[in-house]
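One chain follows as structure tokens, the form predicted alone.
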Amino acid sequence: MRHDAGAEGPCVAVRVPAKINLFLGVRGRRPDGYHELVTVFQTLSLYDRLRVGLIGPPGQGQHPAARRRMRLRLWHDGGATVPSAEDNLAVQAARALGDAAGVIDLAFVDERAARRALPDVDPAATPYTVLDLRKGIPVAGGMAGGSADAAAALVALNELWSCRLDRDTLRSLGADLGSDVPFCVVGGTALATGRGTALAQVLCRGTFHWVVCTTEQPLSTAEVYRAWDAHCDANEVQPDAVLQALRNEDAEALGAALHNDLEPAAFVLRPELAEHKAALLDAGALGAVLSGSGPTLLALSESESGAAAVADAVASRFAAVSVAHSPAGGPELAKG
């Protein structure tokens, strides 16, 4: 963790995996503006890493009085497309946890303004928490990178601030931040309904091997759902075949069952994605599917070596390809 002022206090590090949708059914638009979903979530072995620490004189950040007034700072390496201030989901998660834990003055400090000469951020007067975020999940790729960062912040700061909230409480806090955050708090494999926040853990045997294919141009989740509203109709396709394939450790059956109702909408916006999906199947993938709202495409293979072969065959079509496996557990916490 990089600092420019003060003494380094306690630190906590969290590694949080990406999310994929093995099945995504859209049942229609809800009165609250969200869409009614049935989806099977699974974590994938691409990771963001978040390290959080308290800055200030030794022991000050843990003093009960200090927790009543805390400054917050964020660094990340995600580039211009990752929000750096109040719009960042990790910052919003910190605020939500601060409200729940009684940190009543959790003020965000922009990095450009955070100089020791400014008395309102001087750690000698007021401690602050630093969030250092390193991105490994594709940005705006339909893999819940922002939601994963929010989950990482909830888990890490719960430990750093000694809030002692259980994971169910953190999930509830996460539901107000985004539909994918509650799953990202727990990870593994789950069936989700409603707007994606009502979760039931699902049995998954074995490991599945994927080619993750990312493109240069992102897709807005809101834009994809608007396209779905305009061009698609609700259906009642069920995830039974996906769930059975997971139970039976059957990669071939899972490849055949992969399903995403948002694909037609995303393909209207980005027609080349349909061509890329066909190329993945022609290269020998057992199945291919758009990840969430896209534009990342996922191709399932029978083995790690098979995934590597598919990746080599399609590499020229994409900005980046990588091989990963699922499921990948949940946020992993370590004292740092």
Second form
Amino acid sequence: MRHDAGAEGPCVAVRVPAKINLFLGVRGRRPDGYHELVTVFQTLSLYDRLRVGLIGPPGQGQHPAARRRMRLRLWHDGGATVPSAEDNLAVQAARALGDAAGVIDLAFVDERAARRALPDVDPAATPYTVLDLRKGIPVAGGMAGGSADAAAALVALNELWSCRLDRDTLRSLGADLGSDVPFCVVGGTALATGRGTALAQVLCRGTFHWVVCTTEQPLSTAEVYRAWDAHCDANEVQPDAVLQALRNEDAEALGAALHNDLEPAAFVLRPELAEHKAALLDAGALGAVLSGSGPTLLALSESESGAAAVADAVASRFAAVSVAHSPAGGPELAKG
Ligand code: C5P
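Cool, the form predicted alone is there; where's the form predicted together with cytidine-5'-monophosphate (C5P)?
So here's everything in the complex, that chain up top.
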């Protein structure tokens, strides 16, 4: 772990998968401005990795009394589109966990400012926690990259700071950070309602093979929902066919049942996405669907080699294509 001051202390690493929506039904706009959803979440084998470390006098940082004051720093390799300060969801997750666990004075040290001013941290006086984030999930692609990082921070810091909060508590802390965070804390396959935060695990047999197609221009989730308000109507399409295909390990049925009510809204904002989706089907995919609010498109194939063939056929249309499988478990923790 990179750091500039103090002795290296305990360390925890978490690998957290991306999420996809196999079904996303929008039931209408709610009084609080969010939209009422019925969605089937599943984790996908693209991962972010978060390493959290504690720097300070041995043992001090994990003592409940010492946890009352903590400094926090963040590094990431996600480029300019990933927030580097308090607006990063992993930092917000650290703050939420800190509040819940009694870290009453959590000071975020902006890395860019700190680099100019070092050495400014006296680890003997105030321990600090370093978050080191490696992005593998497409940024702003509709695959819950930011939410996965928040979930990773909740799980990793719960361990590092010895907070001993259970997953249900982490899940409800996550709901305040973003609609996808509770699912990212749990992983697997789940049916979600409400804002997307009320979860029930569902049975999924087997493994499904996907082509993940990312485009250069990100899409804002809020903007896609606003386009849905302007152009779409609530409906009552049900996820039963998706749930049955998952139970039956039936890729062909799943391909036919994939459904996302945000697609027409995203296609209004990015008409080329509709053409790309058609090209994925022409290339032999069993089904294709916008991932969440997009702009990532997902194509389902019967096998890994089938997915690779579809990926080859459409590669020139996208900034990047990769092959991945689902489901991909949940956050996995390794102590350093
Ligand atoms: O919850 P999250 O911060 O991820 O949501 C981002 C934006 O997406 C919200 O500000 C809202 O505009 C929209 N959204 C929504 N209904 C949901 C989830 C998200 O309108 N169920």
